[in-house]
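The chain below stands alone, shown as structure tokens; this is the form predicted on its own.
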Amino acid sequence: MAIRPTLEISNTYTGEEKMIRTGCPSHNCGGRCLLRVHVRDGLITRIETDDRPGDTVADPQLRACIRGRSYRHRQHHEDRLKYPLKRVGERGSGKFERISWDEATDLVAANIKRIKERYGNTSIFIPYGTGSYNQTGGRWSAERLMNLYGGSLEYYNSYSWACISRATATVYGTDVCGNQRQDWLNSKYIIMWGWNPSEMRDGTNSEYFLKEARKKGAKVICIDPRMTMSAVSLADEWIAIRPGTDVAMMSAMAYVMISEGLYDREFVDRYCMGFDKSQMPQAYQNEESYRDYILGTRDKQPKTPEWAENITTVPKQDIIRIAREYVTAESAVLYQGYGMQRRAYGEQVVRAGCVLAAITGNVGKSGGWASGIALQAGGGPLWNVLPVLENPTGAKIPSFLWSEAVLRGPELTKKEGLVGVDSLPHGIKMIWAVASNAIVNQHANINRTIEIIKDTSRLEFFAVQDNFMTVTAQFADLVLPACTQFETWGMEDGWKYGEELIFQPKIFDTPWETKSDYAICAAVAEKLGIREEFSEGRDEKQWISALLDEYREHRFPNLPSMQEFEESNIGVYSRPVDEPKVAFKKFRKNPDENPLPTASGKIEIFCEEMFNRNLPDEVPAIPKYIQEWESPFGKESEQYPLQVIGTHFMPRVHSTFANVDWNREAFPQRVFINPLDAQARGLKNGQKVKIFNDRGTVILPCRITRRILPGVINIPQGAWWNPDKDGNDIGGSVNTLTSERWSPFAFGNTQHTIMAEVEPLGRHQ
């Protein structure tokens, strides 16, 4: 599909201006930021951010970035979905008819009745998605109204932290492993490893904190493939590792520390459990512990650096200095990003992770950082708190197996991660996608997902209710047209980081025939007779401030009323950190009075649970290195040599805004590729290529540059998927090339472990 251009917004006004704040609607960036929208005759004349006063570590400013600030260009887009669509052509021909909402609500009504006395709850389905990310908005509507209706399949982990939220509970029991952010003022050296809060937001203010660390004295490693904006703005050093190879550079980091006698061996013997063998559970003394693997005891192969090099193109010299500077610091955060974690063995990389900050003894240590996913301690956020009430179901599948549930749900059992009954009789029968892009565009493997939801034998009916004709509202029997989180009544919190709460009150009226999510999901409840149920006898606004109230007398006493933030036009109430939180502090002070929610009480470097998978290839109970399913060191690379990674991108979060011409502008897409890789192709820079796998093909301009490693090449992630009369990919989806394997103990998704080749347009035709 053709992306056009954003409508021509007039630069002339007539009426009085007026400047409102709001929270961004941040559609799940990675953080929450205030923006001061001013609106002019009905329309917005430009963005700005948060004007408070002072800039201070306890309690900075939610400065947005290039995508909240060019949401006028969103907003007033020419392409806003403006009434119900019914499918009259194939699916997927792009052929709709304009309907009433009341035929609309009654399609969804009906299909809902007939999908749960056919088949049952549980073959309807509402995807992961975040279009729409706030405490009204996206799809927790949907979710409550199924749950009042009997349930439906739901959806456990998440496209983002499937193997980092999983992996990190089996080292400490919990998510909540991370100080609060102002404590890395207190650290002495930081590893960014893998990790780009500039480009993907990781918490609001994350480039802050960092700045004023290494002001404070702080050396900064980043260790990734790419030269990203955050090695350039906030490192000291950029180290370029092989993609899929981290495990191997920290076992070998590990083998530094304990052949040289470094590493903390006081913390290891009192807070550890599987390190060596006078560690391992009773019913394990005769299996491989941590320090056997780094060691080579059983396999022979000691970690040592030279064996990482050769592996990870990591010099071993800088393996050594890093091992060293790491362990010798006074305290030292190693900070885990997420794209490594969406890989083949994903859950190996965070377990490892976290296990080189337990032997250098930072955990529960001030200036230190346990790793993994390291939820905050303390405040953390208020996850999707309008009630979605409790699923009668109790059905449960990995949200990145949706399309297996399709494909072939009466097989899916424990093993591919079905979880509350013991099988799916008929598998996924309907989709709700509430702004949701994920179902294709953002799903593995665009060409095989295709295929499977244009069967309209095995998915019988799919709705889409989104603010614009996405690629996956291409393939709807159904499109519903939502409004924007301007033009309704929304509250965020700090995601996952952040002590604030940003107030969104309605700047505009719902244009055309929209409505918001939650009255989309009303109107439907009123079809199937559960309107007061749902609805409690309120709307947008009245929800929010009774959460309002309920925020205020469980953790925010001094949290304006709905009045207040009205009248005031403050926009955020935040509260500051004058003394940050340190996760596991307790645990590290006294151990036996306060264990961890692990089954030994102890941090588990040896897993049990992992162990009796009974999948020592793929689930190894201590982390090790395991060889990609597709690698350069497979016999895939003879026909396919370049790794392919998917990073986050500036100008989008995921494929929202991708339609949005300012950002395509400054950042357009294009394919990322090394000099030295691009002169074995005879490739020139801004040349169109072709990217090609088994699984597709993408055609885009290649921007050649040193900043990323060679073998390596990045086409940002969330382009939307536009193909050719010849079904090649002009519009530069990296899902056209990915996979839908996921990984083997947290069923995630594997999408960044991808190999390809690389050549001019041309060559072949």
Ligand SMILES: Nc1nc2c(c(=O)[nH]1)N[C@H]1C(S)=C(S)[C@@H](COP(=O)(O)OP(=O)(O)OC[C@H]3O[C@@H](n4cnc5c(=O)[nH]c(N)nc54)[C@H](O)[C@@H]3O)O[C@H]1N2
Contents of the next structure:
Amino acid sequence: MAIRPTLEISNTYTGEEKMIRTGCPSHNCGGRCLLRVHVRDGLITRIETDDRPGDTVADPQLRACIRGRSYRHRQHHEDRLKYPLKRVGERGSGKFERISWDEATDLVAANIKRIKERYGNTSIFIPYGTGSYNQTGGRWSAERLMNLYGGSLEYYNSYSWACISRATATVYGTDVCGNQRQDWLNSKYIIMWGWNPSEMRDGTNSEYFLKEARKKGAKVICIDPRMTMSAVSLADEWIAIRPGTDVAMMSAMAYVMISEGLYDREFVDRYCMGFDKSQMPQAYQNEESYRDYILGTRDKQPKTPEWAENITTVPKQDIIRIAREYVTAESAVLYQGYGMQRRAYGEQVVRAGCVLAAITGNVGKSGGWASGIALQAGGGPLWNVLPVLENPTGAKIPSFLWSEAVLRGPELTKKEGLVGVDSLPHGIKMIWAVASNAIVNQHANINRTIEIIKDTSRLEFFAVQDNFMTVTAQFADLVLPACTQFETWGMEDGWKYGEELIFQPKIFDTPWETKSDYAICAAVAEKLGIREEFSEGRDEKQWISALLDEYREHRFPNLPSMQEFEESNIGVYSRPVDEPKVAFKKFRKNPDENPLPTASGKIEIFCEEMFNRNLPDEVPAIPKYIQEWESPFGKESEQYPLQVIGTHFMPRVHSTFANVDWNREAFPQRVFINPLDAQARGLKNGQKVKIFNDRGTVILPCRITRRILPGVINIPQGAWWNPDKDGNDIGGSVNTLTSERWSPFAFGNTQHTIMAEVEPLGRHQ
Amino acid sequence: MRSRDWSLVVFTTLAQLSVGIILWFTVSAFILNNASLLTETGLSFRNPILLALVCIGVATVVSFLHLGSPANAPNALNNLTNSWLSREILALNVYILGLCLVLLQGWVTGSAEHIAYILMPLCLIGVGLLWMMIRIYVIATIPAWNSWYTPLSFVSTALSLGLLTLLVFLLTGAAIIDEWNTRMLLLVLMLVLFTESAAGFLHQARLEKLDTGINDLSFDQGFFYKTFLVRMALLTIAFLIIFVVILDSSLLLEYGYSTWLYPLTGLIALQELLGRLLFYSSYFRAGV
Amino acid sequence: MNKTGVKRLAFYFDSSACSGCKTCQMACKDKNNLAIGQVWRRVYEVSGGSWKKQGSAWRQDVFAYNLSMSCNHCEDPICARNCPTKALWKRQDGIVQLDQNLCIGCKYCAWVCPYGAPQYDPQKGVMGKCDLCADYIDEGKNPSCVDACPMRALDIGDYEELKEKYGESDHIYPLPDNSITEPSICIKAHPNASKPDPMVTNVEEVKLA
Ligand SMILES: Nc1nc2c(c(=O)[nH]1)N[C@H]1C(S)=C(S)[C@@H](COP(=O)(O)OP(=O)(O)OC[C@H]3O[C@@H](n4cnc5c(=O)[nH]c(N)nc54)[C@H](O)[C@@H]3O)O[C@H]1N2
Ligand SMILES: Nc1nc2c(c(=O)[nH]1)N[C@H]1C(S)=C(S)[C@@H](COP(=O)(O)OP(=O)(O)OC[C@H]3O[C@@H](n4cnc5c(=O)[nH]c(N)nc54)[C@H](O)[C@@H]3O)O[C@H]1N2
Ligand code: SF4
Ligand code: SF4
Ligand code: SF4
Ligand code: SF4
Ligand code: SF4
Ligand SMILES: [Mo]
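Please supply the coordinates for the form predicted together with the named molecule, as a counterpart to the form predicted on its own shown previously.
First the chain shown before, then all remaining chains and molecules of the complex.
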């Protein structure tokens, strides 16, 4: 067994306290880390992290972040849901009564049956929800159940990566375009473009690898409207950029590289398609090439650094310098964060970044980086292996468009991203939200969403399965109390990156009347008469045992067995990365023998599929800067002059942990605003302010900080919406202000693209 | 100022008042007629010893409110070798004991004979207490306190409040005090007040120059600054009242003293309290 | 590594690598079961610089860095010197310990310590302070915060050895003059620590008690 030989760990402990190695509950948090949970008398006494000796770059410790370390206060929170609850007042009135599990599962089963019979399976929806990825937990078992019962309306893409996963594939034909992270140590120049790994991790240890890369001489710059934690601790330089304008800067960088003849001509000639006239595909000979766009051959606007300065606020000298540094570096990484693709036209920035990676010749080489979503070469985390089975309906909508499917389901067509069926005759009639706060709090435009889901004639049945009475759960007809991940069996592999598998033994019995997600679904399956098919005779533990075998077969041949994990209390199996894999290495070696899975087999700067969308202003075939629909350049800015972003916040996983006192103390929810904007509005640091637009009003104390570009404010996403008597959100959820509009090609959420105004809170309030 | 420091405002002010009383009565016992100074020696508020004892007693009780674990209070004497706080607490105890003894002596004997000599050692202990109190606050890590201003302000509180008490005693009591002596005492009070206001301004100027390292803490605006201005105004008014009284014999020998002595007492007491409030409000640490 | 036999235990802190993630703070809170308001290890955000508009470009010289601080177990602990009860005392290996059974809760140590280390616990009526995880040290383990840091920006060891390993300690804003207490901490400065007019900008997060 390939556990580290130096490790001496036993699972017996002196005294009554017991220490259990386990995975930090797999929320959608950006990492996957090891915890050592100390337990006495049914309570956690403290939580520590990975203590494996020999913390190397090849096989580093999986050190938990602030959230893993505070888990005790989430686990033992007094507000945990304890019993099944049935709504007694109006939807959203917050009035519930306790019911039995028998009644609760009856309700779910009866509604599934009724709605299936009356409206068909496509009227049942299990929405996006990322509270648990521990295989037996979360939404997967509900999906499995539904697929065994005729299927449901499924979703595709995600709130996280809608644009980036879709757009990357338009360039490379695949999303697997990232080197293993240890390869960053071979890089000479790293651009963190809208990427903040210190705060959002993006795979446990990303920030640590960058630190080591710098030690080996890499220069790191950060391009972000905010001077992020990463800019402070990982970068040599911070470039402040106006949100939503990155493609302008990227285009100007291309302009510099092209006009100064610095780009990798040989690479472009051999590996790319669509760069210039000579490279256009046969059928599109007369269309605008990338070079045409950059030099302004057709639109008469060369994408010069001056042009970009006006749009981005980045001084042109900086743009020129960074372009030169990037293109002349022996090897360079342009890493794209996901915030800038959670925006209007988020597809463009992804493609523009990939094109820069290509024309600088950084694709397929060690120390380089292909940009885009960059899933790990050589096979990355599988995330979910519990067999959810095929969905017999085949019907799918983009994850973000569920609210449209409730509101005007029958009208939805391909144009709104509906696939698998021609239409949804009744829209969504039932939602079963498991491990999801994305019906209200994490979805856009909360005030609108509430109106949609309050309407019982549209949404006939709404069940929510969670650990807490979340903002979403407050609107449910039925609240199902799920246990936490410490109270069931699970396992997890990395978040996007990593070569490890973490085992999650059951630490506590399920308290009160909570049940595991799996057990809840099994009970519903029982009522639907499909328990056997659902469980295949397995409980959670047996599933994990079987899934470990699955991993052993597909990913880690030396993976310990369930019994070995249990007996050794080792918690984690990891595989050292001594020679990091490089994406597209073979392609680079010989593109004719190893073509990319694109139509041309090459890197597609020109995208045929986008061209054929026939929406050149919104879905251009080559990456272009497009002014966003809410922007400082538009008319809307007269009333709402400030751009609002809602970044992922250190103390929380989205809305998870927002109710944990320790985390709130460490990072109180604030609106972050530049001193110049604060001054113009007469704001004092710490003062309560109103942030508002046509969609709603948020009231929060402000933090005046130089670390944000003037004209931009940040309300970290995930705080719990909490309306006062006037409907103003004093909880500070940025989604009170965000828009339900989606991106044109990927149908992605564009929650970072909004404008608002800030004013001091009047005395009368 | 943090709200929990209220008890310290009260404690230091009352303790300094107590020491001030003993100080001035000792001094005047040497200058004036012993017997007439202590018209009462028993349990009467006309007995300055009792008054000083009550002040320090209340101060001590209030100071307990500042302790998180008063039950552990005996431990406070553990570190006499190093800690000024420990020493202060010892001095406080000795001072209270001394006061009790003197009170007892007067009560039992019923006479104020040799009072100057009896008060002498007590007075020294009081001064020692005052000194230790000062040393507690003169600390390298608290820039606002670590200056000449701390001793000056503590001493002048003792002097002004003590002198004021003496005046009230003398003028409203049976003590025989002549016009000249009264004028002299008032002049001294004026001098103390003048010093306080001059020091106040200088100290304020110094505070405003300190780098607190904290965005929201500055001494040249807001509540702190307004309080400072009010205090200075009060001081000035008190100063002017005394000035007028010194020049006007009719006021000086007024019967009942309701037109100036009581208002003056109130003014000075109030400005001392404000001064102490400002003192604690100016707290910030060097470093983090 | 077993630390017994060490004369002057000290922390190492690499400000240049610190992101301000506060994992160290949370590790400490969890290990010591600290109520809200108690931050035995806390992280200061220091920043400065300004913005200037030139045409449509924004130029800035904004900078920031973080400082993670606990108790520095000073060679000359001003806290212990001034504590009336001797509740604060120095162990052989340099750990400045706090005996809550002796403490009267006078909060004087909190006044005098220039690092904000001792913090009053209103529930218990006594002070609390980082004890360098003395129980872990005695078991030969690292303090909780040190092994928590995702950036590996914290370390522990003998003061002299740390200086050998990491170089002389840098003195950065807003730390007070070392001569006041001779803190047992070896700091690697963030390059931004030499910029003009720095300011602690997260006061409400660090000065809680
Ligand atoms: N404005 C704005 N909005 C955003 C974003 C943004 O950047 N800006 N980001 C978006 C992104 S990227 C994402 S991924 C989404 C995330 O949105 P969600 O997927 O809704 O994520 P959470 O808010 O963490 O909610 C997860 C819920 O699962 C619960 N939970 C945890 N463990 C379990 C379990 O084992 N079982 C069950 N049944 N429940 C459990 C938690 O209590 C929590 O209520 O938010 C999106 N919303
Ligand atoms: N602590 C924490 N970590 C997390 C999560 C969390 O909730 N909390 N969530 C996890 C999940 S599910 C996801 S999907 C990821 C999300 O990771 P990201 O989507 O990358 O995170 P964001 O904070 O939305 O955005 C990253 C940065 O983009 C910047 N930004 C916003 N708009 C623009 C722009 O137009 N241009 C440029 N250049 N920069 C821009 C923001 O200032 C921010 O610093 O994080 C994961 N990690
Ligand atoms: S990154 Fe995620 S898995 Fe790791 S400790 Fe933080 S919350 Fe837990
Ligand atoms: S854990 Fe490390 S990086 Fe995070 S704040 Fe503490 S010292 Fe800094
Ligand atoms: S840091 Fe403060 S509390 Fe700690 S030893 Fe030094 S002076 Fe004492
Ligand atoms: S609060 Fe306790 S530890 Fe601090 S000085 Fe007072 S007695 Fe000593
Ligand atoms: S050494 Fe222990 S007590 Fe001190 S700050 Fe670190 S975790 Fe907290
Ligand atoms: Mo996400």
